[in-house]
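The form predicted on its own is given below as one chain in structure tokens.
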Amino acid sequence: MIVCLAVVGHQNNPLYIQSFTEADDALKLHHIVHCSLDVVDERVNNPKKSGPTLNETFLGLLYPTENYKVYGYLTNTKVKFILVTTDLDVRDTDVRNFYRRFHAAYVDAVSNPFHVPGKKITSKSFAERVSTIVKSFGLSSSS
């Protein structure tokens, strides 16, 4: 189950962050997202160390914690997507497919002529589309 999803700008400014839990652990999830940015920077700046190739956008598992797994994705414009999940047996193909769909939704949202680049994404249609993608991820990973 996806518990948190974040879009972070190329200057590490939060553009969109959404928690999908009913508990009051939003601050904890924000902290996990913030800590994962260091791992993303390390993998991007040191590609020789067991990381993805330079043209690979999917960064894979950034780090596991006791209760969560954190995955990363880097767009061509250096915008980072961070996914926090409670599923400890997630397949990389499921995460890759999720990121493909999420990236398409992100591109549609920032292509809106009323969106100011570098500012938070406040589109309701983007939030609804993200919610649909997150729900479908939960269904596909359980089968």
Given for the second form:
Amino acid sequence: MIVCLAVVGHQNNPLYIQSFTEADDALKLHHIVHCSLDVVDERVNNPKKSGPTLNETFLGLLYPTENYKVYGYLTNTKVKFILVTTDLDVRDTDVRNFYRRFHAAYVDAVSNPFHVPGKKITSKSFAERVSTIVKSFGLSSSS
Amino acid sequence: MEDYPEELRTPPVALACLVGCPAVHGLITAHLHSQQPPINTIALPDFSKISVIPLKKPPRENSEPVGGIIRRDWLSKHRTRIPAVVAALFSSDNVYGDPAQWLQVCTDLENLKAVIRGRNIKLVVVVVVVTQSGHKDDTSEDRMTALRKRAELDAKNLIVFVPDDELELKQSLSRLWTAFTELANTYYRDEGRRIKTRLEKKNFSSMELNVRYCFKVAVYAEFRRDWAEALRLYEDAYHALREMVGTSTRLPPIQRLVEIKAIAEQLHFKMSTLLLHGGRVVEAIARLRQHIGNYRKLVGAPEVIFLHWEWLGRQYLVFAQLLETSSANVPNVQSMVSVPADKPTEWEYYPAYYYQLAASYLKEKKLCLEFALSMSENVGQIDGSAESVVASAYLGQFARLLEHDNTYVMQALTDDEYANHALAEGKRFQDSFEIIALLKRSFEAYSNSKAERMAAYCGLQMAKEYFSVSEFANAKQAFENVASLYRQEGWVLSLWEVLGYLRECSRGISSVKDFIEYSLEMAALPLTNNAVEPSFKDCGPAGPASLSQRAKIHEEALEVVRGESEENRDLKVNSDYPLYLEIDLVSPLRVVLLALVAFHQQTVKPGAPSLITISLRSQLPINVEIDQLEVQFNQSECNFIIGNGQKQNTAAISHVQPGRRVETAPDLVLATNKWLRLTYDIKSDQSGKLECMYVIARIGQHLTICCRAESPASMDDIPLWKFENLVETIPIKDPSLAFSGLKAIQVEEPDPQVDLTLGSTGSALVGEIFILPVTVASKGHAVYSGELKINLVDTRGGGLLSPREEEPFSSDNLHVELVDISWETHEDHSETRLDNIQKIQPSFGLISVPSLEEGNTWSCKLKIKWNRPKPIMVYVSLGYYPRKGEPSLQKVHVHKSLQIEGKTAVTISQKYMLPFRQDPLLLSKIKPVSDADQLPSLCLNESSMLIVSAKNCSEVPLRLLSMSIESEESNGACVIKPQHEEFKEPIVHMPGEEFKKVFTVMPKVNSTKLKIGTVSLKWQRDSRNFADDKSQVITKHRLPDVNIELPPLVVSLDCPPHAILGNPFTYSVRIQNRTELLQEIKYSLADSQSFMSSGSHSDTIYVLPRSAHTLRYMLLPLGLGPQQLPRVTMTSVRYSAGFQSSTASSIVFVYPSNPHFKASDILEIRKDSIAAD
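Having displayed the form predicted on its own, please output the structure of the form predicted in complex with the partner chain.
Next comes the full complex, this chain leading.
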């Protein structure tokens, strides 16, 4: 299950952060997302010299905590997506698929002429769409 | 890791035992220890001490129950007490001595063999040669053989040890070490194999034994340095142990789990050490993950759950320490590639990650322990009995030690007893400091690897830990570090939590200023959700992050400020402790109060009013009412105070200094995110920059907020709120002012009331010293400390007037220069000049102006000299103080400029002429040479005429004073007349006129390039009313060189100056041959209509050398007026040169009758004829 999803802007500021748990652990998830930005920085700033993955947007598993796994994604405009999940057995392809759909939703949200770039995303339709994507996460693989 | 016993932490080292001959023990021990691999030794001075080697226990009965998995002392026993090899050292004296001694040797050997046989310990016999007695005879050989047989040894294990000789000693020691190593290896291999066969045959009765055997074989393998085997068997032991969970029933459940975990910990430690020292970091990390995965869920009974967390924390801590100390390099972590789930991610290679985890589990342990302590009330009661609980003989087990008839008996514990013991033990430790220490290490490690957010998270945990033990100062510092990162990156919720803690810390150290600052910052955070979401509830000590909570915190802060707070008694704000907050451009409190100041104009005249708008905005959730605003400027006399119209009588007004301007605004209420705009007039008498520095708000009696003023043009977005979707408002109604307004205004200088006049007199002439009068006339201001600056600037740009400084000044490269400045004074002229002239440079001058009363004038004259024609700008500026003795006043400046054209006054040209009607044949003229290259040619020894003409190019009449030619050639190469002529009365030369003067030149030297000389013309302006010598200007012109040659033939025409109609006259052409050759001349005469002629028409004649031939014609004029004489054409055959007289020279005027001339008229006519030529 996805417990937290975040869009992080250029100044490493949260543009959209939503937790999907019942418990009051929003703060803890904020910390996890915030810490994972260090790994994103590390991966982006020290790119591997060669390899076909230079233009890869999907950053993979950022770091495992005891209860969560954190995955990263970097858009071509250097906006970061962070995903925190409690599933300890996640397939990369699922995460990739999820991110592809989420990226599309994000692009639609920021293409809104009333959205000011660099400000928080407050669109309700975006939130709804995201929650649908989150709910469908992992279903395709199990079915 | 330090908690582990030494034998566990270090790799096993083979053990040997030395018996007898204590004198050489030191030598041998040191040598064995220094070898690679080393061997530890037990040294026994004599054979009676061999009982320290424990005897072999009787073999275990299969039915006997197993007490535990691994004996606590088993490893240390093998490391320190059971040797692999025993060396029996005998002195050679004893071996070769009398039978009694020999018998003693044999007895000792037998005893020793009896002890070691059971354990299968290897034996070496060493004969120490005490003195080199040298009897190596047959008897000694016999003794040696006997000894070897008795000891049942190979020959190589009977070693003769010679300590006295260095070379021999070395050999003996190395032999000894080789034998020891070999035998020790055999011993450990045999022992290992012995137990291994049991494993292979499954010859064990219980799981415990399986684990134990695996462990033992692994340790023996380690003794042999067979790391791969050791690792494999440790793994076997580990897996066997894991299977015991849930199946073993030997102990009560709690203790059972504790034992298994203790063994697992030790096995895992061994495996990690082996892997890390082998450089297999990735495997070690994978094994750790597996290890944690295996045991994480085995939390055990709830009352001792804290033991589980402690154990987990210790696993991470030990691994972190191992990782830190292992020399293995972190492999190159692949980046930008999605890390497969089974590979470690970046941070898992850093010890910091494990320290952090260790700390978090330790914290968990602390929480559970506190909970467990609070639940069990009888911990205190059983303390006494708990003291007698000790670790039992088996690893991971505890037992009660009972004194029973002077012997100690171990009694097994029940789980309850054990739990009480564990609680009592747990109480003794201060976990917080350990947690802080761990977090600090993690924090530092993360900071070093530039992982600031991870570091901040560790810092946050650390700060919370400090907070929990009430170390508020430390906590506050740590929280502040974290807060700055969250502020910068806009993590509002995290910041809310940290600020909540900081508020409590400030309360803890009774720092009211910090408390208010943090409270206000929290209250102004961009948290706008009203409904309390469940996930935002647990947000630190400040409560849920919501709008209502913000309002509550704001309210609370205001209560403290008013001194009305009930719960915050320690935080005092009153007249003794007023509160003063400062908000600068980087302060996080900018969200609390932002002050923008904009002048409506950019510049203003002194004393004239200018509008200023002060815009204030706050993000605080509740409206803030300000009692008084003070606006401070860099010119303190402009400061003013705005009072609140609603609260006229508040005591805040008492801050007002007498004489200060006080305004009153209808109300000063700041609503959330709304601009409060106040516009006032402001006047400044002092010129310069007027800048608003601070806007100070006073709220209540004791709170002052000093806010640094900002310009709307350079305002940064306020932090945190800039990411929010707010309605954008502009601080000032005028939108252009809102984007470009500045908090500073330029107050101009007062208008000068002094006239500065430059007396323009037209253009200047090159060469003369041009005088430019400058007049300073006071028209209302007196002039004090006046300074006049003069600058000459080339109007076309280019630095012609100011050559580069390193070049020396010379008049050659200066086209225009300022020569002097002079003025008239009443005092001694020279003295004041020296005092007052401060600086005169070719293009710059600075002089001081004497003090002038109102209405007075002063003037000076600038003397400027032009060396080349060039237009320039003269800039003159006067700076002065209008009043005396007030240096603080601004200087008033007056500027004037004037363009002056520099022009050439006179241009001089020259022309050479031969005497009238005389034409020499100049051979150089025949040659076809282009005219440009040709120098004017003159005849040698013939006088020629030089006409010098001077043209007035200026626009003013000039007065010519004299003209002269200075010859350059010496010794009379050329005679010029007149050399110098002063004009008796000065000739006035009007603009555009040409003045001509005739000189005669007679070259005396035959030269192709004769320098004639330089013409000097002395002149002055005609309009000058003071005709002193200085104003005379000399213009020089160098005459071009001439070519002098000797003409071979000279033709001269001769006829009367005029003719009279009907009167015949003689016209003769004289051909003069100046050469030594016969000259053949052909000539012909062309008829003319105006004359009748008689004489030879055409012919060829020969002119003899150095003689002349004259052709004579008689002419009768037929027409009137100027008439062309018949023209004679001549050709010199020798030089192929033709000659025809010029039209001008062959014209004669025919009068109708004889005219009557006056003498002066004749002169005039002559002159005219020359001029016309």
